[in-house]
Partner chain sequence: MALDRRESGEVAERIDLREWRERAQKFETEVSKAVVGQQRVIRLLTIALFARGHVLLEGDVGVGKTTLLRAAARCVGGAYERIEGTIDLMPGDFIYHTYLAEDGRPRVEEGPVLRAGEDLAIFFFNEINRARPQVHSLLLRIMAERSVSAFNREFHFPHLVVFADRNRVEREETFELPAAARDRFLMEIAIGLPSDDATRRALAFDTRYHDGDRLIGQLEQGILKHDLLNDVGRAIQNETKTSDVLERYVLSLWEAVRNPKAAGIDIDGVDTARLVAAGASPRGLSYLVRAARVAAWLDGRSAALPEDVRDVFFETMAHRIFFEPAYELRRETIVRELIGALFDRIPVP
Amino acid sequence: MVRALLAALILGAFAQHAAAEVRSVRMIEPRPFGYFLGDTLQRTVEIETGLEDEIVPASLPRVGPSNYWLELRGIEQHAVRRGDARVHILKLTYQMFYAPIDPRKQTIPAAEIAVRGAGGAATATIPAFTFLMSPLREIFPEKSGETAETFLRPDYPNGLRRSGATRTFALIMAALSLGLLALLARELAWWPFHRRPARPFSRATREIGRALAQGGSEGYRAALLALHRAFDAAAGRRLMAADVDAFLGTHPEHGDARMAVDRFFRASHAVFFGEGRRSNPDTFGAVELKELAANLARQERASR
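In the form predicted alone, let's see this chain only.
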């Protein structure tokens, strides 16, 4: 029996040592008088605990309105070590929105702070704080001859800021935006650029891509025809292989593509008029055809 009692006492001692320990709560309070509507005050709390103990964050007072006249504006928290103890320092900043008509005592209510240790929890109590608030004016100012025009202060005048630099920057950005919009309208042929010169090679590039996607000799033939129609549209008439030199003379922007254009016309003649080339058009491949059309379209856009 004695052994069992002794063991229970030893276990209890260990449990008590492992649980959270609140050794002291020290308050550093502001002055208890001389506060007006809108003033702030700061309370400092020093909670001394065991070295490994922590404050439970959820138990701290919530920032925001506490009641209709009091608001907790912020909490600053840090901890320092003092010997074998840990001191948790809390700075609570309050703001008052009470407008008394005579000196009036107000009280910030007490709060409970939970402290957590390895083997349990404890509670530290922040005591209430009572202070005196003062009115902004007399209860009956008219008895001393004052009126609303004399004891009410005028509104604070709004400062005027110079807006010249901001206005100039806004005008520059607006002009730049209009310029970019005009370039976009020209590229997409919006009004008033909807009657710009046609771009047959740009249109042919898209048609060639669709035709070659079909595959086979028929798709290749359709792609060749699409580029032929582009040459016809650019020249304003049917363009044959013998007319290439004259065409490049009137369209010098395509001069760099002369060799590829000659090979295109030779390949086209072989496909449409040659013997045994209808199903195997390998003299001018699909990749080369697409590259030629894209190159002609770039030159066309650069010249217009």
Given for the second form:
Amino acid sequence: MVRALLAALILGAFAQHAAAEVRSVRMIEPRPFGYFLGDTLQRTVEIETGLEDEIVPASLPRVGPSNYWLELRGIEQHAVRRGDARVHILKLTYQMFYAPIDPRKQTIPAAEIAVRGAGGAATATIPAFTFLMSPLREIFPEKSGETAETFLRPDYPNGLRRSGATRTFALIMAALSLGLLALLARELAWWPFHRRPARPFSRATREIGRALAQGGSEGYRAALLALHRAFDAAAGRRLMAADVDAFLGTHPEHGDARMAVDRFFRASHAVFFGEGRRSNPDTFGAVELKELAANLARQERASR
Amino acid sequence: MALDRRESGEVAERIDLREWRERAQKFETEVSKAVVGQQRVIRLLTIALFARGHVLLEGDVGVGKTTLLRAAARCVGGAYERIEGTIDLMPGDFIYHTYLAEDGRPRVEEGPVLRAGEDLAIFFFNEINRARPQVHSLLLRIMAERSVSAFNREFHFPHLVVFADRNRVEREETFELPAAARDRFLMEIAIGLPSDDATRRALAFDTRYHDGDRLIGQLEQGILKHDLLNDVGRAIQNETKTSDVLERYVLSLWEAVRNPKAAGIDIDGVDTARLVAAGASPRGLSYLVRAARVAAWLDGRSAALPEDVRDVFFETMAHRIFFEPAYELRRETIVRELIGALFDRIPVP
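Having displayed the form predicted alone, please output the structure of the form predicted together with its partner chain.
Shown next: the complete complex, the earlier chain at its head.
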């Protein structure tokens, strides 16, 4: 209530002339009796205001526990136009947690709601609501011969249903969905139908590591061969030095490695076909070979 | 054998291969003045000349086969003879020239093959498939042994290279070359139309190309000294190395040609297990290696690379692969696919 007043005051300070107008507040209340512990009740407030007027959201009652036995569960709010007026409809849902031992009156306190217009503010009051709550049980059940066993109501029995047909239907549907999913996966080349793009350079990097670990010229030759096979696999055919340009044209991701690739092929020519000498300045060492393979593998991963 | 090596070694010392490479390049530029847009064919022809092998040109009518061979003959130098294949050509017509002399008596003189004697550098057989099998068999001997018997003695032509051409438009009144004859050609080169527009336009509109005789007359004569080519060829073969790996590579190519199925080669619509009736001959293989070595040398390298083998493979090997009759009709496409697949499958190195 204090918040509503404050909001109204602040708004009023800003716009003193042409104040907002609350023409009427109409309550649609539920029955005022016959409530038990845990019941909910819904109150509907219809506030009729000027056409341009709005409810200040901050002045609405706060959702959540109001006091030890009352909780505001929720507020639904909407507005409709009626003639030259605007009707704001609020639906407040409360839940009671009071456990009375005899029928007892309880009161939901009044609340004030601020309404602001183009040039001012007004206040609408939601009146208090008094209703009767009743106990759920006797105070002394023992007197009427109740025991702990008879006093507690039995659990609601679970309904038994025939599930055979449903289960069969579910199974058929599941199988059908799986089949369709498989077809879809095949169509879209999802796993497991999409063959995982082979990564020849990644494999070659491992093989080269192993081969070079053997050491010696045999290891070096094996490492060169491994990279050759990776180039073959990447190109889909046997790749010769003369085809490097065409290969890099179709695999632009490796374009950066062109220099090293050229040097690799020159080194391979020297080793396998006796063109030139291993000891010339163009020597392509084990470290460089490893680096090239790792580099190609990285580019390969980045591109797929 | 040892003697042979020493001899060739001496020859190699005499011959400056670098200078000869320049000469070969000059030969190529000179020939390409007369035949435009056929760089690859000219390169192959040069390879054949230095590999000392015979060449069969094949192509449509009017693509410049004859012009090319005449231009090459002029630039090689040495004596040059030609004969036209006709259906009534007989082996005797190669060797003997018979006529009635002025005194009315018949005379028999040396025919086109013998006329120039040992100096004969290029013998050009035009439209070879119009000649009869008898003629082919004589040609076989000339090509294989570079010799012929006539007038009761042997004539030798140590510097001879046979160029032949045939057009593939007509099939009537022609005789297919026997396998043995085709095998003796180092290369069978298909010659097609130049692919780029500028060259095509020049061929049609440039008046330079209208008069073939004048065009060839302007070329420099005898750039390659024909009587040294044998020595140069030997020197190239001795100087250009082939590594063990390359040798293994060539052998596996050969193996795969003979048995494509085992090499994992599949061709659409072809049972590769039953495709090849007779694979490349050992002679063909040695021709292939010779040509590859020359190709490497022309590229300025001291060792042959797989690329060299691939460059010359089709022209040196395709005509030596014989298919089962069921596939012979589709030969052109199948052989291309087979060789393409070969180089796609056989690992290198």
